[in-house]
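Shown next as structure tokens: one chain only, the form predicted on its own.
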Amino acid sequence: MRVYFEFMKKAVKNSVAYRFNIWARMLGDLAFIIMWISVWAALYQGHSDMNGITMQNALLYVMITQLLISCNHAAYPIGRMEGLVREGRISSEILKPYDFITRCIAEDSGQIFSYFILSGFPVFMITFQFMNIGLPIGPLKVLLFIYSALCGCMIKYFIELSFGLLSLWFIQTRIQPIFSFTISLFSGAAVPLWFFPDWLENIANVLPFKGIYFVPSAIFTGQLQGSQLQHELLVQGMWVVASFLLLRWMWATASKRVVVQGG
């Protein structure tokens, strides 16, 4: 594990000094940020509320999502990929003396981890403190929103870079913007699901992508009570576990048929 440790600490310290993109990342999710509030806030003008959820809840639900957002962009396994495979340096990955998925994970994880503590979260306590949006979970509720956003983006994480590992059957698979309209459109990113249509709620129950970012985000507004709450955390973990496997079985067979181009 020290090895892995290693990759990690160098993921962190590589993000750390190229410092204009720690500013321009800071910039960037300010400015989304404030452009959705404004959305929801023109959205909920004249209205209390809206399906019951009232503004105040609309916008911290903005607010978190665009906060996990951030962080789940930090990382980018499915261009990984391909760029490895691209540029042929794919087979000398595999034959490195560690595994190759432990090492992917190792990396991302200390640049997820550096954009939070650079960039994500100042952000969020900036724009939290400039809306005097009160706390509307107590200490029990924040560390279940901690273990459902550190779910979510394994979720995420996960599957996106068992995607990525198509790239070892087709070169190129230009599935990227496929795989971000999916996760946007079923995660609750762009829309909540609250707002969804029930034909269309149904599909994004049965998917994975409900957990990396709507479940803790109506955790956090306090949305999800009681046995739902339970419930959704459970499913949760469960996908966690479906969607490791399936990486894990996606580089057993991947592997096994490396089609390199260039190098």
Contents of the next structure:
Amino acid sequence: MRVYFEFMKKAVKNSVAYRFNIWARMLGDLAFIIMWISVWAALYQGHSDMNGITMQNALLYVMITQLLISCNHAAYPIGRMEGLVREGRISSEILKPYDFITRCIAEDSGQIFSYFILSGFPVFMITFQFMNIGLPIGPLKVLLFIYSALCGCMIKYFIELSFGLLSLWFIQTRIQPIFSFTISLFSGAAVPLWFFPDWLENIANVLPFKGIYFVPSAIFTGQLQGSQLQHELLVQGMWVVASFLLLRWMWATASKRVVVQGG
Amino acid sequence: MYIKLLQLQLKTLLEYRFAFFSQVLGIFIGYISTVIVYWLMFLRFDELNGWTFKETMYVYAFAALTINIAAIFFNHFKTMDQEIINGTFDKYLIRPHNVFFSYLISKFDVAEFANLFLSIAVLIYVIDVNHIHFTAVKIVFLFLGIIGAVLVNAGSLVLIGAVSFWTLKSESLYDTILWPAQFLSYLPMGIFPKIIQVLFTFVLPFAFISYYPSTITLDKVNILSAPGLAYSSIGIGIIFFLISLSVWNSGLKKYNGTGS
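Could you switch over to the form predicted in complex with the partner chain, since the one displayed so far is the form predicted on its own?
Every component of the complex follows; first up is the chain already shown.
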């Protein structure tokens, strides 16, 4: 356990070390938040609400989603795997006396945490104060939101790391743009699922990706309540387990493959 | 000589056909995904600050084309930091030509060039669906607008490269600042707060990548508080590019200083 904690600490130290990067990142986060706020505010001109979603709901949605996106993007498991395979370092990773997957998780959660503290959260708080939108939910819902956001983070990370492992079989970067766009579309990163046409929403409902951004952000805006909320949280939890099992299974298969090739 | 270099680039391309096709596919998916996101936004809402779906698509297509053209010639300025770190940049210093020119012609992005056909096709399609009535003046300013916008894009890539003379790490600057800023230029600038409009007009002239020139083509010059801006793309482009170039050159001088 201590080893993984050290990895996490090292990752935090690393991201704090490049102060210039932090400033650049904050500016980029701010630009995206302002962009989406402006877009939705402009779309809502002349509409008081759309499908029961008010402009305040939509603006709060994009702000909290941008915070989650900023944190989630702090880790880049696909690139990490691709680099390890390309440079051939993957084989030495297997020999080391720790579990490779847990090490990745420890390091990247350290990185995600430090970006949350250093960029995502302050940028969100500044815009939140500036926009003067009240928080529509109580402390219990805030806790549920945090739980849901963490689940979403895990779903995205496990799936992406599994996808990254594919590079042991073929050059998966070829299909990566399609993969990334699928995640971004069905997770509600750009447009919330509220505004999807029915057929597209039905597709989104059977995919794991809506748990990444849409579910936590919908909880944060107070749009998910009662039995619907319970249902979504349950489904999200199941996807966390499922994607973790997928990752474990892929890694078990992949590490065998590396050993066979190496021997 | 440039042609000769181009032939060499094409030859290496044939060696790495695979990487080439994935890059082209990536650019293509980029187009499709933006169109889908815009389509979803306009499915429920009919206007973006007075701009329809088709008009917003024009703003995007114009920006994408000019970003594309600039990328063909200047994309490698984004990764100049790698060359400096690896020491491969020094070879341009000993060439008999101007250093900037030597570096400029060292690479020609063939995937972006292939993508040019797609960008032009998309722009022509969007012009068609918008039923734009062209006059001689509009056509002249369309081309001047394209040149101006390409210069703004090229200038910003040169500027990103110039930063690597000082900090040695500029690619993250592209990812965190220039890329989001390019995103903003895909949209009608009028939706943004005044301060951003001023910033993107006079400091980093990204509003000239598409917004100002688009107002001429789409007969929307009257919505601007200063209509003259729409017609000054080319001038702004030249000025911005020259400023970026001189920043690059002064960075080079500093780099020479530490190198010896």
